[in-house]
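First, one chain by itself in structure tokens, the form predicted alone.
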Amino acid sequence: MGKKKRIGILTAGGDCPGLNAAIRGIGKTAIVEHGMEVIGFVSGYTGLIYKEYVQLEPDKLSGILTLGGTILGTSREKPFKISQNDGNINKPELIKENYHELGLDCLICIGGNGTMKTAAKIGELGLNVVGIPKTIDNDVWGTDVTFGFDSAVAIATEAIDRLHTTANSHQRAMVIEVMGHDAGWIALYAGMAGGGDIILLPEIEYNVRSVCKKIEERFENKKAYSIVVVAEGIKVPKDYSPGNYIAECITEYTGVESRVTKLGYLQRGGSPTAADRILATRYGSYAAEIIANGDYGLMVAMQNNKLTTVPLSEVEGKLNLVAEDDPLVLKCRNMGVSFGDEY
């Protein structure tokens, strides 16, 4: 028999429900099927620098599948990002020094877009490296989900249900704000599964006076109210949020009430759903079984409800974005829903 192999997990960024789910797959594949010893490092990509780490004993992975965060926390460090707060330390070849050290034969990084870029340039230096996309985004490239994104919009979308009620009562136009900075797919998601109807995404370029011209119409037409869907990352004025900016016109130009709601990190918190479970289970099973069969610098993904792999040098700078012509967008169009770019 050849020598066990030692492999550490992290997970980096922010947090979002499915990284337990996560863990769990990977060690418990790891151990109970290739008999593998496993670590974790604490805080994300520090505890790697800092040589920080609990040992992940079967025990330790029991009771972890529903519970939202993660058991090893987080950070949002970047090694190769040089700062004065750093001094003479050189992360990267803390983190290399660490690896051998600890005899790893590979580490295994869970996170977005910056922890698989990381990734990545830790694969550079030499070392043995396997990404698993996590964020409620659901913006990595190079898999068509990532986990966290289903239980992220399964809350928007109750939020979405529960402000439909208090908006007929008081006939206002309710405007809720989701988080997605560059990438509108909780804005999508949730608008289409709850209802709304406008929903304003980073990647479509809206005009207020377009959305204003829609609340008006549906007045006009006898709705008593409206539900205006906004990714946070959406172009609004200087100082102004997203939410607060498309409330203060719809008021201003149609003279139609508007209260807003901001989700924020609620989005983030809590157990994840059966789905994201399941996927991150998936995930992290799948790692470790490319692990044990020697395949390194990769990011596992899903394509076509197909697991596979794509090489984590391909991923860095690049993001899964909403386009124009995505047939979930061409739906909501179909069905009466505004975007803001129809006049």
Ligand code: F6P
Contents of the next structure:
Amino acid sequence: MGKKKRIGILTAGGDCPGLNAAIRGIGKTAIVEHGMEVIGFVSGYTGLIYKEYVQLEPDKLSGILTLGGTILGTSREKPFKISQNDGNINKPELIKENYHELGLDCLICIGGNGTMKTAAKIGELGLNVVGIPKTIDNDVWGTDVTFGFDSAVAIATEAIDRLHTTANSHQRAMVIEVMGHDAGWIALYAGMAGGGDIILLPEIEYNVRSVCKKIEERFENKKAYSIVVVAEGIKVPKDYSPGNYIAECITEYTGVESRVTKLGYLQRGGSPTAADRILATRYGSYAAEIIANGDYGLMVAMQNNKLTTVPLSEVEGKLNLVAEDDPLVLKCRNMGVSFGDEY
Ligand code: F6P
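Could you please show the structure of the form predicted together with the ligand, as a counterpart to the form predicted alone just displayed?
The next block holds the full complex; its first chain is the one shown before.
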């Protein structure tokens, strides 16, 4: 029997439901199936830089499948970004030293685009790394879906369902601003699932005239209210939040009363959906498997419903964005949903 493999896990970037399911999937596969040792770095890359970690024994992995957030904590630390308040700390050097001092065979980095970019750079230091794509934004290139996305869509959809009743009671245009950074996936999926009448995405250039015309048409057709789903990444004038800007335009140009709900961090909170629990567990388990096989420098991914891997070097600097001809966009349009670009 060779030396027991020792792997280090870290969770970085914005948190989301499913992170603990992924940690559990890695740990149970690595420890139980492959007899490995697992440690978890505290607060993402910060823990790796300053050697702050916990031993992840099986008992630490019990009862966390349904837990939101991350038992390890997270941060948005960028070890390869030089900042003056770092003094003469050489973070990449510290990472390399700590990796070897701790006798690690591989580092698993769970995160979004920024995390994968840093993971690729750590691989270039000559260290073994595997990435797991996580974010509510679903904008990581190379995979069809990230875990966290389904939970955010479920939360946003439930919120939209609730907005229908109050919009109807007051005959208002209710604007809901959802997260997604520069991608419109949450707005598109929750907009379709929640029956949005207008869905504004960063990827489809909208104009206020189209939005207002759609609102007026609906009221002319005796549609008592409208639901407007706005992705936070759409272009709006400086000093405006997307939701507030759209709501103000609607009221100013159509006379229809409007109200704004900014869903914010609710989309990142609470227990993961069943789908996210399964996806996170599969990603975590698969990451442990490829490490057991001695494969590194890869991000696990889901493509056409099949688990696969993509080289971390290929992921860097790319985004998975909504295409104008995405099947959901085309279907929504055919059913009368406006993307604010008709005029
Ligand atoms: O990347 C996830 C995300 O929630 C984005 O949708 C959002 O724009 C961003 O994080 C918020 O960042 P922070 O948690 O640093 O406020």
